[in-house]
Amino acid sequence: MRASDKAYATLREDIIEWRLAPGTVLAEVEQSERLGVSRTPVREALSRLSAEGLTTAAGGRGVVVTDISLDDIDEMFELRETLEGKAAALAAERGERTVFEQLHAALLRAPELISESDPARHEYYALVGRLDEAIDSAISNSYLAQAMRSLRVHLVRVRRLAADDSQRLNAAALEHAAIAEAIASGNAKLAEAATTLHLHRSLSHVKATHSPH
């Protein structure tokens, strides 16, 4: 792995997981020492992160981690409903039934992965990631898939911000299971409706738990 790729991957993960909080100044010298690379790879990594909207230039302060406001969250979910609703409908029309049947079964068992244990929650998030990947693959539309991948970077930050509790995660698992089931049945309208319901409930939860920085 190139030094710039390593720096990018590490900084990106630290931002998404809130180890680098909004407003944190990312000085090249400090980050190069922390990551064990020279300043040039760090500069390249920060440029890529800025292109994704995870960092931004802040005048004389240099590059800082971007914040997420309630307005940002509303805008993200507006776009998410448009993109993911359409993707679920296309997946129902074009996807392999058996793939989504298996995901449906796994998501019904997901509450077993949801506890106060963080490693267990990561397994659940990985399962949700598999559903996302299956939908991306099924829709056979590289532009739509890329747009959703770009948006998901910010949605992961929002999910961490919302401090998901076990009750909400259990409900979300059943909502994801319903999406997978609708896709597996080939019912495009139901798949889109199940996605819209999940997003509505997710947005309500995020806004109820969000504390502005």
Given for the second form:
Protein chains: 2
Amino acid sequence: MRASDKAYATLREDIIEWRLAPGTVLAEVEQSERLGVSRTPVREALSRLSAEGLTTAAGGRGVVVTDISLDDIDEMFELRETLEGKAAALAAERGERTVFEQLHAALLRAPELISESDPARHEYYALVGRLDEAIDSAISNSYLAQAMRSLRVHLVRVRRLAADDSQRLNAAALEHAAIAEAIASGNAKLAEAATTLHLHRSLSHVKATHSPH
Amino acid sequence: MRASDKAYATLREDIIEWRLAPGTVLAEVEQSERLGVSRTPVREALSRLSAEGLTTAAGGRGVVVTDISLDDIDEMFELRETLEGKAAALAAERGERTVFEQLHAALLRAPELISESDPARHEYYALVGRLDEAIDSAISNSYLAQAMRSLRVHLVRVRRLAADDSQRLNAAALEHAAIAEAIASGNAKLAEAATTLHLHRSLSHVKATHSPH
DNA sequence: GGCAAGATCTATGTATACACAGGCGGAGAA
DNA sequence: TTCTCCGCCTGTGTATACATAGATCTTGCC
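Would you generate the structure of this protein in the form predicted in complex with a further copy of the same chain, following the form predicted on its own above?
To see the whole picture, the full complex is given below, headed by that same chain.
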């Protein structure tokens, strides 16, 4: 693994997991010492992070970790609804039925994954990730897929901000199952509607459980 | 101006204007000599271009200029319709009426700009650019605006591919005027419809006038 | 004669030295 | 005592030397 990849992965993880608080200044020398690599790969990592929007270049004084405000969350979900709604509709038109039927079945069994004593809910989020990937691949549109991927980075940060109570996760799993079912049935309108519903519930939950800064 | 900015701007322009053909390998040393800067700023420039999708890292063999296929154009317009349709609707709801009334009036006078003997149609494209900026600013959604900006880079490349005949430009100006008018009237549905119409016409024109590779 | 393996070469990946700019602190004068 | 100016110092911006990996070409063997 290249040193710049390692630096990028570490910093990205630290930001997403909120170990690096918004506003934190990431100086090149400081980070290069912390990560045990030289300034060059750190520079590249910081440049990639800034391109993604996780950090912002603060003219002359290094880069700082980007903040997420309540308004940002509203904006993100507004874009997310647009992109994922369209994606679900396209997936219903173009996707392979069997793939989404299997995901639907797996999502109905999701409560088993959530009730287990896995605090990070790794298996559950991996399953939801598989649904995302299946949609990405079904839509046959790399530009749309790319736009959703860029947005997801920020959404993971928001997810970490919200409470992962099992009640909400069980409900969310059912909503995801509904999306998968609608796509499997080939009904574009229904898939879009199921996505809209899920996103509105998610946003409400985030805003209800957390009162950011 | 920083050397890396200069390298980035030059390479970006060369790619967009098709002076660097798709598939061209951009070696770091070669470009650093051509641009008169060292490898470090060239690396940063290439990394930024790859993040935008104008170049692709070709494992071990430098970066190559990205190609645009007919399928790519379809995909780009599919995403564009989703994003700009939503943006037009939001602008109608949230924008300031007077701004778009002025743009509407200016766009109705666009034929004057096009008939002049300006082969690059600078003034016309600047006016359309002002409409884009007005929408970006009216929607009050930086994530959506960012997604549209990333896409526009690629769209400019496509525009250069298509024939800029004045007949199409005059029609496009009227379509843009209709969008501005709909936004000014505050009618979200109408603004979205006008955008959809314009994009379909644009896509048809691109596909009709050009038979890429 | 063809295929495979190794050496060489060329390109990127990394480290580091140097240049330079912007900010902060201290000192001097009003 | 306060304001201003100068110098230092810390940070990024750039250049370059060195490490390393992958590809290609050559040579030897089958």
